[in-house]
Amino acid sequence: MQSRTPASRATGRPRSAAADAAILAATREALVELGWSKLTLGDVATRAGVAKTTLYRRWAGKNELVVDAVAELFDELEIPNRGSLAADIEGVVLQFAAILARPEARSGLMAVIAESTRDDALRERIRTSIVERQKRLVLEGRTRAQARGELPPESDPTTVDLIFDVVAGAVVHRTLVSAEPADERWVRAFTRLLLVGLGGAAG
């Protein structure tokens, strides 16, 4: 099934951000309560207590609503200033992994994921809502590090792009497709493999 064009928002009155946030929060509601598949627009509407003809004026249909309130969750995801590069990498893989491990989130990414295999539209989204959103975190880790003297000055673009792939790859495989714990004594050991990673390309 393809993704519906976005419903074009009408001029005038604006949107509602406490509207937003009580669609994107009944979302996560109800796909822990109702899963991926029973999950509707009508369900989400009564929850937030909106029309159903608001949740269209502001999103095609229920998997661009999921992958937004998919991506509010890892909106929450701070770099913690931990004084090392591997501290400050352990702390956000550990708090990327206790989002991933919340049931809105396991089962809103899944699904989403697997919509978006044939729908090019919803993966366009879901990589600019969440992917490009936060590769954010690498550049702020990066940047840091780099004022310690930990890492040195990078003047390939593409060196983000991997850094992200290779951190969110390892962590949603572990906790999401191997269903095993992203738990202190993995992250640790997976951060000393991309600083060895890191350190042999930067020579």
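Beyond the form predicted on its own, can we have the form predicted in complex with a further copy of the same chain?
What comes next is one chain alone, with no partners or other molecules.
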């Protein structure tokens, strides 16, 4: 959501928080039934039981609305503490895959990423509300693995960025491009590849 000027003004009729929730839920519902391209803001407004103008007062357009609607799906992401780096990775990747398997994420996420290639503000919105939240999990997992002694202390901060791109990219590509499920078997093979590299994974 976007704040009014600095913080919400104390005067006038307040915005309905229920309307926000209804609009975002209606957006996800429309994503499931219609997909990104056939989703219209008028339809979302009708589903949410609000006027179309109300929707436009809160979001600049389809892109921003869908980013917020999809971002809520990632709220549940948490890195499990399963006792080993491999198990932790498998756990978080399975969670990530489960979210991407949902139709409202599949059809919406790639579309807004595509739009963000020509809209810096949109990319920033995606980064802060979706990507950074995921990347934090990678940081936590690394810290925990280092405490266990499974990973050496890391000095290069770009390694985290690299791992994040590899993990998230692989799951997204498997799910959306190859269009095959990132199930337990796949996740195990992927985790092994990540940990021991190509030579080990081929054994």
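All values reported here derive from a predicted model rather than from experimental measurement. Positions refer to the first chain, counted from 1.
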query: Option at the hinge, rigid-body rotation between the two forms, list Ala48, Arg144, Phe96, Ile130; finding: Ile130
